[in-house]
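Encoded as structure tokens, the following chain is the form predicted on its own, with no partner shown.
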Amino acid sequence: MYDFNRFIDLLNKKVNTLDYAIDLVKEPFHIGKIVVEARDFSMPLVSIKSESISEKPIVVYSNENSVISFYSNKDGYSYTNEDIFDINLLLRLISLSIHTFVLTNKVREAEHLSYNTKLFNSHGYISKLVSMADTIDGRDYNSYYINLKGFGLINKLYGTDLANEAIIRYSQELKAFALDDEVVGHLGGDNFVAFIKRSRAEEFVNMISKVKVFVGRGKRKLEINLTSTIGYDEIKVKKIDYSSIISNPAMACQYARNTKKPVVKLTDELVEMVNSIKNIESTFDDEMQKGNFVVYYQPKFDILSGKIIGVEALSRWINNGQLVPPGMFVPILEKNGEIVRLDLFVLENLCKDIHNYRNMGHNIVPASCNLSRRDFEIEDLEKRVIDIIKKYNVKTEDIVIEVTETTNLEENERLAKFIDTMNQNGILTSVDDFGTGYSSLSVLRDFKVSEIKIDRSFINRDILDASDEIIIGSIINMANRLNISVICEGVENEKQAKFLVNLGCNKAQGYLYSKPVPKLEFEAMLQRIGTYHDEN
């Protein structure tokens, strides 16, 4: 009989790793043979079977982790009650040995990868730089924070399973294109970051802007393709300063998305305009009273004449002589409510200035102001609206009164009541961002709007194809079929302003024609190009 008590004495000594129990298999059982054959993804398999043993396994033990088998190697031995009892006790102790393997190698892994794509975690990501400290100069590299668009539209049309399996690809993309001296991470649902070779930015920047994935099986194969926001920060220290190495970035990948632009680098001015707008909430009234609120004005173009023919006022804040693109305060004000003080701050300012156009003789052009979704959830918002108006003696032929359409039932009611009211007092009402709400149809159906604006995503695309056609040009004739007035925002080209024209849309909006405008230079602007209505 072998000495299984030294097999026991060994194994008590060594630390039960998996390589630590594959030596103590190896060991000269003169009986026998073991063969070990992995099924957890984190072990490799194992085989020590000899080429001269019996081909059917004497005793075979399995578990969540690995078949763990004996052979015999002596011919026509005979294994007695006792030989089986140690055998079997023998696999057992390999076999616990082997989960202890496994489970230390899965905590391991969940101190520093992601569950899900296997990349670093903040944690792995910061313990892999201080591992690489001494021998990279932080000044050759750029540190990266990439955030996925719209991927909880993806989550909702594909499901979970197929959504996570794209994050898979995706993030394989990603370590497929790292260096062994660069680091990519993932810090959990769509953020992900990087630590690049400044020489590879923009290759890198390029590469990760739009990655197409194939996920699914068989027939349901699906191409998606995964579009990013990105912040980075050129490292300009020899030594990393790991407390920053994913904030900087974040913070410019956040001012990216406020004010939608697919890269932003982070410079000394946007951190400091990013510290202000923090203590944003705390310093709204001074502000306000300083008069750092201003309203802008964009004008509305006739695609075919050139001329204007409305305009917009929207709020501005400039801070500390920097104009804060909206995008950084606004969602701010909405969170606390003080949203609702800014827009008819706006609706005040818009109608005092068309009193004063009426006065001074100048040419009218209808004006609209935008009120937030914050705006409805005060019970007298229709008074408030109709007594500033009445303030100023403003025709309601000259006010449109914007509103963003809602996916939320209750909000939709409150919405209709407030549109219905405008009517009843002759104030024409518009519907914003049109079609990017699940209740477009809806709203040119329940809501007696006078207007609709086409949100700019449906054409901000490099190319037009006839879905495109397809799509717009049906808004455009249920919309002129109903007597609602049509423009489409965010127009940048002349292709897409022809575009919009053949389909039968006139109006535009957009900084092909102007951006938003201080109110000095959006007069001199109506002096100089002149309004529809001049020709009319």
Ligand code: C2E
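Numbering follows the first chain given and starts at 1. Given the structure is predicted, the values throughout are model-derived calculations rather than measurements. First, how it differs from the form predicted together with this ligand.
- Among the candidates 277, 197, 348, 450, the residue located at the hinge where one rigid part turns against the other between these two forms is 277.
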Contents of the next structure:
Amino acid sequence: MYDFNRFIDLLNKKVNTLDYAIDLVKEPFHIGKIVVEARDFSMPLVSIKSESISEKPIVVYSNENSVISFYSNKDGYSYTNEDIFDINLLLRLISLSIHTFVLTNKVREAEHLSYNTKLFNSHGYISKLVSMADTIDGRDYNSYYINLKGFGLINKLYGTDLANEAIIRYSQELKAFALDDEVVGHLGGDNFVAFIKRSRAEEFVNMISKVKVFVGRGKRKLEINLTSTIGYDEIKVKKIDYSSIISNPAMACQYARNTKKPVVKLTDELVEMVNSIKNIESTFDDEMQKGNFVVYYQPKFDILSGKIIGVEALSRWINNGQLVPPGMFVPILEKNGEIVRLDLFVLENLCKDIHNYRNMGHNIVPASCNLSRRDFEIEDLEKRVIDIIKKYNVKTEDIVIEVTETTNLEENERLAKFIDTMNQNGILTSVDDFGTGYSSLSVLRDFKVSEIKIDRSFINRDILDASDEIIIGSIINMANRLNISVICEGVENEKQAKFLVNLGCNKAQGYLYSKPVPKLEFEAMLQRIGTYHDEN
Ligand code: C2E
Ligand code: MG
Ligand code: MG
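Switching from the form predicted on its own: structure of the form predicted together with this ligand?
Complete assembly follows, chain above in first position.
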């Protein structure tokens, strides 16, 4: 019998870290003719070869640099059956201890760290902040909530593995940025939090707004640009309120997402707005009656002549004197099905305005309004749209209905039917946010629409490079060849406008020309700038 009781005792009592297990046998340990020792191998082995002892040394377990091995201290010694039995027993004991350790550690880690990225999870993030409480002043800090833009699409395009890797790389950038008295965390998915010194706010936002990461290996190595939507809160008290340290910037981030803004700061007005928006489900009817929903107009321009060629009607909600953008209430109304009321209300207002404007003897440009996907659940949607247009004696060619693409087959069939009926009645249709769905190209083939509106995400980039040129260029080309008119939304500067003209698209809508404005302002603009009719 070999005397390895001492070793087993040590294992049972003291092995609470992997390094310690290796430490235990750092000094060669003799069991009869067998030697147990840990050696530096400088290679990461994690295998446990407990069955094979014919090759020497036997690797039991290793961390990054060390292995525990067994070998005979006598040259030419061949193991007896008894040796083999004992060694196997030992190996099992060691491996059991190590597994137990690894497992306990994992559990401990999981409580505080995000599994994937090893950044703090929400629990760890708050625990860390609590541990810093005595040494910091909250007023020196901003708390952030960060969501990656379009991460769903990245998942679809590159697959879950590469998308996860992108998240890990992004986390590493976050972690590298944070100083010792700052904290970053990963709440899961594409949501992150950060507690950063206010003096470094600008630097932080610049860094995090756009992070370039490389994923995959070898030839499959890909560059992915991750852009963020950021909500933040400037902490105003010395002692941090842990209950709102995540939810406050989260509210600002949600607002930023809904209104498609890159960075939003939490303000008292924002909190008030968000809280009252929550009630829209119950107050919608009332608010409609009170005339608190209004229509804004955003003109569409011919880039070359600078004339107005069309206009889009966009809804706004005046809530306690504040103008609420549709991104905040449209999704809620879409959920509860009230959206169709709002959409037909916008159409009706638009038709009323066109009617009055024509009566005043002015030139008209085609005017569009938006329909939500949920509207198509209404059986007689077509009739209701046409009835409104007829009611105000509006020429059908003056109206454009903007619809969005969908991946759902049934929805597509319904949409195709709607477009057909509009076509039969001479009403133009346009595909809004073109390119953001996954079925864009088949949209061109399957739907007989008159126009596509290229989504602003295509043009809204710092640098428009060769691949943008190819992508946007081929969309424009294809549409032109199919006799579908193309307009690009979200044009904010001359460079983008020029870029479009060079690719054969002369129609644009965006802040470069005008934001959405109230009716009277739009009418003044029509008078001042003139429409394409004035040229002919
Ligand atoms: P959309 O139909 O794609 O409308 C264009 C949105 O882009 C408008 O936001 C407009 O203000 C904004 N925009 C225009 N030019 C620029 C630009 O140069 N840069 C940037 N960053 N943004 C620009 P808005 O009015 O907040 O509307 C957001 C979305 O809400 C609309 O997107 C539309 O999908 C929806 N929406 C608005 N009104 C209605 C409505 O009455 N019914 C339905 N169903 N949806 C609506
Ligand atoms: Mg639209
Ligand atoms: Mg759009």
